[in-house]
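Presented below, as C-alpha cells, is a lone chain in the form predicted on its own.
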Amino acid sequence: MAAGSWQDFDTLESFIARQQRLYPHSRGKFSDILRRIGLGSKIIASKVRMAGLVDVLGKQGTSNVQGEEQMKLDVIANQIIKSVLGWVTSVAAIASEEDEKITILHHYEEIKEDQYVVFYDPVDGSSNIDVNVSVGTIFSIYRYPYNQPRPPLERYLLPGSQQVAAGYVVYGSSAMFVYTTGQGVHGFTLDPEIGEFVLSHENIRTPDVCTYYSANDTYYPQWSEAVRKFSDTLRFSDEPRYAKTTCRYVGSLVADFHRNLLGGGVFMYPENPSAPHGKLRLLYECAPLAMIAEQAGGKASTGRERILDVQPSDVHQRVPFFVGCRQDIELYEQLVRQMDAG
C-alpha cells in the first residue's frame, strides 16, 4: 500500500458493507455469502501459493461427474467452498462442477423466506497448476424462488439473467477477486501483508478494441463455416480494428477471460464434433462470466442466443461460448445468421 493512500483504503469487506447500505431493508444475508466466498478464495489462494511445496499437485486418481480426471486441487478447493458456505443459513443449496448433484442444505418445505443458491467451479483450469499457470474460481448466485412452486430440480435451474451476483477469482502473479451484483464490475487484489482483498479496479469497463483473440485453434478444421469465418476475420482481416489483434490462449478460462476483460478481445469455445454442444458449462462458467462481461460493456452469446437468456435443462449443461467486445460478438452472430439462411 503506497504511503499516504490509507484514506482511500477499501477492502472487499468494507466495499460490500457500503454497497449493502444502498438497500435500507437488507439484513446482510446476501453480503454474508459474498464474504464467505471471499474467505474461501483466500484459503484456496494459500494452497495455490504452496503448490510444489505441499501435496496439492498432480492427479487425484478419481473422476468428476463429467468423466474428467480430477486434480488434487479440484478436490481440496471443492471441499473448502463447501465448508465456508455450508453453515450459512441464507444458502438453500450449493452446486459444484465437481459433484453429480446439487447439495440441498435446506429443503423446500423448510424455506419461509428468500434464500440463495450458489453454483461454483472450485478450480477452473486446474490441470495447469502443475506447470505454474494461472487458475481460478468461478461463482454464481441466484435467489431461490421459494414462493414459486416448481418441480424439485427446476427450482434451481434458472437462466443467467436471474443471477443476483457473479464473480471469479484468478490465482496468478497476484490473487484477484472480481465480482458484480448488477451495479458494475469491481476487482480486489489480495494484499498478502494484511490478508485482505483490497479494491484495485473499480467499475471495470472492457475496452472496445480487439486486442486479443483466445481460442484453441487445433479444432479449426472441425469448426462450422461461421466460426471459421469469424476466426479468419479476427486473425487475418486488414480492417483497422483487427490489424493489431494477437492470439493469446492460456487454457484456463478465468485467465483468458480476465486478460480480455481488462485488455479487450474475444474468447470463444465453439461446438465441434467431439463436443457437439460445446465444452464449457452453462451454470458454472458461461452464465457467471456472461453477467460480468455485460456489466463491463461486453457481450456473451452462443451465436444464436444471448448466454443469459439460455434456459438450463440440466445442472451440468454445456453450451458454445463466445464472449468479449460487443461489436465482435455481434459480428459472429451475424455470420451465424448468414450461415443458417443458406
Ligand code: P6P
Given for the second form:
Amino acid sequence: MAAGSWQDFDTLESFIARQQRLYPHSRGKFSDILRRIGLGSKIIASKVRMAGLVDVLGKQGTSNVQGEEQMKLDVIANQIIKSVLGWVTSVAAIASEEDEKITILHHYEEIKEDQYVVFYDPVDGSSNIDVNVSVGTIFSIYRYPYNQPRPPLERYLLPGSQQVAAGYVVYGSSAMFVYTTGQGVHGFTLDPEIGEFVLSHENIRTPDVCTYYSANDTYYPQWSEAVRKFSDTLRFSDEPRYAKTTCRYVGSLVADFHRNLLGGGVFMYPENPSAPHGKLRLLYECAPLAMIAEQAGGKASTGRERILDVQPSDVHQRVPFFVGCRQDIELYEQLVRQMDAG
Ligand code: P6P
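Let's see the other form, the form predicted together with this ligand, since the form predicted on its own is already up.
Below is the entire complex, every chain and molecule, led by the chain shown above.
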C-alpha cells in the first residue's frame, strides 16, 4: 500500500470495524461497546487535560465502597462511563470500583440475544491527578450468553480467562487507548486536533528484557521471603539480565503498567500484613491487565496462580499482582514454590 494513502490512516473506529469483519455473524453489539468506551475515554481525557483549570481536582468529600476517599474526578469519570454505556442494550450490567454492587442496566429476560457485562475502574490513581501525574481508566468485558445456563447477573463473576476484551486508557503526555480482544494488543493515540484515537502501536509485544523494576519498596520489611529475594534479584543481581534493570514507580498502576509493557520489566504489588491479599482489585485492574500482558507475550501471576485462572468470589476482590516479562514472573513463581516447600 502506498505510504500516506487513506488505508494507512487507521482509527479506533475503523480498526474495530475491521476486526468485526473477522466475525461475519457478528451483530456489531460488541463493537458498539468498545466504541462507547472510546467515547467515554475521550470525554475523561478532556477533563484530565483541563484539570487545574476546571473543577475536577481535589477530594469529593465522600468515600467509595472500599472506604477510599473519592476524588472529584473519580465521581465524574464514573458517571461518564455509566452514561456512555447506559443506553447500549447489549450491556446487561456494569461494575465499577466506585460502586458497591453490580448495576443491572437492561433486564436481560426481555432480550433474546447474548449481552455483555463491563467491569471498570473509571480513573485509577486519581490521587495523582492533583499533582499532574498520569492516571488511567481500565476496563474488562465478559459475554453474558442468553441461551446457556448461567448465574444471576448480580453474581456473574468469571475468571479473567473468560474475558472477551480488556483494555486501558492512559492519560499521560498523550492519551492512549490500548486494548485486546484476544487478537493481539493494539494502541491508539488520541489526536486532539481531530478528536480520534489513531492507530499508533499495532500488535504490541512486550520486550523480553527486564528494563524496569516497579514496586513500592517501603513495604520491603513486610514482604515474604520470596518477594524479598525476587526484589533483591531484580535490583542487585549482576546477572546480565538484571545488570541494567532500573527502578521506575509512579504509583499509578496504568502508567507503570504501560511503561513496562512497552519497555519490558516487572510490576508487582505483593501481599503484605496490612493488605493480606494485596491492594489491587482482580476484576477491574489485575485481570484486564493480565489479558493485555499475556496477549503481548508476558505473564501475570499471584505467585501461586495465573491471574486469569483466579475464580472471583467478590466484585472487589483483591489479589497479589506480579506482571511483566514471562521469564521474570516465572522466576518469582519458582521462588514461591521454594519458600512453600520450606
Ligand atoms: P501504593 C493508586 O492508588 C493505586 O490503586 C494504583 O494505581 C497504584 O499502582 C497503587 O495504588 C499504588 O499503591 O501503596 O504504592 O501507594
